[in-house]
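In C-alpha cells, one chain follows: the form predicted on its own.
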Amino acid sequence: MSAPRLYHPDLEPGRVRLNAGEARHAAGSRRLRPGDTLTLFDGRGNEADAELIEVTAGQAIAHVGEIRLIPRSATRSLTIAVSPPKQARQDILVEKCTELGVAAIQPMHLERSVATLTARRLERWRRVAIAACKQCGRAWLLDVHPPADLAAVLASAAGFDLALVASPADEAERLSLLLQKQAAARNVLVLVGPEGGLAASELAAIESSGIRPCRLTPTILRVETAAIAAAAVILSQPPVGQ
C-alpha cells in the first residue's frame, strides 16, 4: 500500500510544520501517528518521503528527506477555459481535470453563464484540487486562473498550438480526429461554454479568432462532463515524437 500524501507548499529537507488542514487531516481521517511515514508534495512537482514526529488535531510536524522532482505524466498541456456549471458541480469539474491530468483551468464569464466566482469559492476550487492530487498521486497541482471575460480568453489562445472549443454542431469535426491531424500540438487550449450555448456574438468572436470547433459526442453534453470528455481524449493521445 502507498504511503498517505499530503501537501506542503514549502517543502525542504529537515524538520517542517504542516498547515492545520493538512494536520486534521493527518490526525482525522488519515489516522497517522507519530513514526508513520507518508510522502509530502508542493504542487510543483517536488515529492519526499517523511516520518511524523508529532500529530493532532491541530498540528503536524515531520521530517523530510530527500527531496525528489517528479515530471509531469501528461503528455500534452491542457488548458480548459470554462463557463463553470453550477456549485454543485464545479468539485467534479476541478476533480476530475485534476485527475486526468490537466495543466489549468480558466474560468470565463460568458453572456449565459449560470454562476459567478468569488475569491471564496476560486479558494474552493483550489482545495478541492489538492485533495485530488493526494488521492490520484499527482505531484503538480491544478493551476486554477483568475476569471477572464472571452476577450481575454481569445487573446491568450495564441500562446497555444492548438486552440479549440467544444461545440454540439453536427458539421464540427470529431475531436479525435482532429487531434490526428495537429498530432504535433504539445500546448492545447479548449473552450467550454455554458449549458444555454454561446451567445451569437461569442460564436462570431470564437470563428473570427481562428478557433476551431469540434464535438465530443453525438449528445448533448453537460458542461463539466464536456470538459472532462476533452480532457480524456486529448491526454491520451500522446503527441508526435513523444
Given for the second form:
2 protein chains.
Amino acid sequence: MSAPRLYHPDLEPGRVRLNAGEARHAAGSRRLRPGDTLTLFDGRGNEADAELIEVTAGQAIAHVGEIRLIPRSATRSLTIAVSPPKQARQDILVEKCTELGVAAIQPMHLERSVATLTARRLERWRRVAIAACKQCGRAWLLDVHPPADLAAVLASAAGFDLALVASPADEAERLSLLLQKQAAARNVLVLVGPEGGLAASELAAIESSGIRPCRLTPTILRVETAAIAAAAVILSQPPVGQ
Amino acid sequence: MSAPRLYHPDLEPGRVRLNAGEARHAAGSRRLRPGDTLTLFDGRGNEADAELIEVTAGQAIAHVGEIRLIPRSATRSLTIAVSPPKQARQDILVEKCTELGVAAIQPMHLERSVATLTARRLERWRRVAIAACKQCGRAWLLDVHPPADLAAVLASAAGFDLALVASPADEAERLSLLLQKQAAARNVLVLVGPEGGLAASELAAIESSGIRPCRLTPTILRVETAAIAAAAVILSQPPVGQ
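Please move on to the form predicted together with a further copy of the same chain, as the form predicted on its own is already shown.
Starting with the chain above, the whole complex follows.
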C-alpha cells in the first residue's frame, strides 16, 4: 500500500547514503531493489520520497526528492518516566509507546528498579523506537532521554501541565476520570514505578511535589503494561480547546 | 509481599496434586520448598490458601484450606475478537489483555489474517493467559474461544451492550468519546482486523450489522497494540450506574 519507510538522521535532497542498519533492512527483510521507491524520514518531522539507486546488504544509496515537514500531531504530548522493567520486557515498552504516540520516555532509577540501563541498552531502546517509527508512520521519533534519578524527574515536573504517578492503590483516582477534569492539559508526565513498588520515601517525595496518584485498571499491571495503558488512555483523547 | 499463586483447575479442600507445569514452576523459577504457603486458584473465581507438602521438578502436592469465591470485578466485561497477529506477537496480545482484565479473546479468521491458530497454538494462548493470571492476581481466567469466522462473530454481537470495530480511518469516532456517550454499556465487544486491513466485503458486513467503527490513537497500530489500547481505554473506566 504505502512505500517502505527508512530512517536517515540528516535528510537532504539529492544523493544520500543510508547507514548500515538501514541498508541491511532494505536489502534483507524489505527485499528492495534499485529503482524501488521509499519514504525517508529523519525523526524530526522531515520526510521525503526517494528512489533507491544502489542496494546491497552492506550499503544503500538513494536519490532524495523534495523534503516536506510533517507537523506534530495535535493530541497531547506525553512523557513517561519509568523504572526500566527486565530486559526482555524493555522492547515491548519502547515499541508500544512509540506506536501509541508517546513523545518521550525518561528512564528513572529508583530504589527497587530491577534493571540498570547501560549506554548499550539505551542505544537499543533508540533502535527499537526507530524501527517502530518506520512501521507506524511516525515522522517524529520517540525521544529516549538519558536515565535520571527521582530528584531530577521531580524537578522536571513543573514544566508539564499535568503530572501523575501510576498507583495500584484502590483509593487512587481513576486516570480516565481525572483526565475528564483536566481536559485542557496538553503536556502530560506520568511516572511509573518498579514492580516492587515505590519506597515510602519516594512516594512521599512524589506526593509533596504535587504529583497526583492515578489508577489505571482494577488489575495489577506489570511496569510496561502500566506505561502502555497510561499512554493508550491519555493519547486516545485529544485535549479540549485546541 | 503476597504468596505465590499457582493454578489448579479443580480446587477442593484437602490434599491436591498440582499438574506437571505448575510443579515445574513451583520447584523452578519460584524455588518453593515443602512448608511454603501459596495461593491456589481455579480460574473460575475460586481461591484458597495452601501449604506445599512435597515439591520436586516432577510433582508437587499441597494441602488446600478453605475455598473462597472472588466475585468478578465490577468493571466492564470486554471481549476482543481479533485477527491473530504473527506468532511472535501473539504472546504479548494474550498476556497484556489478561493483565488489563479482558474477559475473553475470540480469534477471528478474516481474508487477510496472517496466522492460523492450530489446536497447539490455542493451547499456548491458554497457557500464557494462565501465567499472566498468576502474575496479576486475577481469579477469573481470560477465556480463549475457539477460532471463528466473521459470520459467527457478527452473529454473537447482538449479545453485547455495545459492539465496535477498531478503525484507522480519520473520520471514525474516537473510542474515548464514543464511550462517554455509552457510559452504561457493561458488555462490550471490539473487533480488531488484520494489519492488512479489512476486505471491503468484510467492512460492509460489519457495518450492516450495526457495529460502529472507532478510532484509538492518531497513529497506526499493530494488531496486538490496537487490542491492548482498546482494552486499556474501555477497562480503565467503570460503567456508569452500577
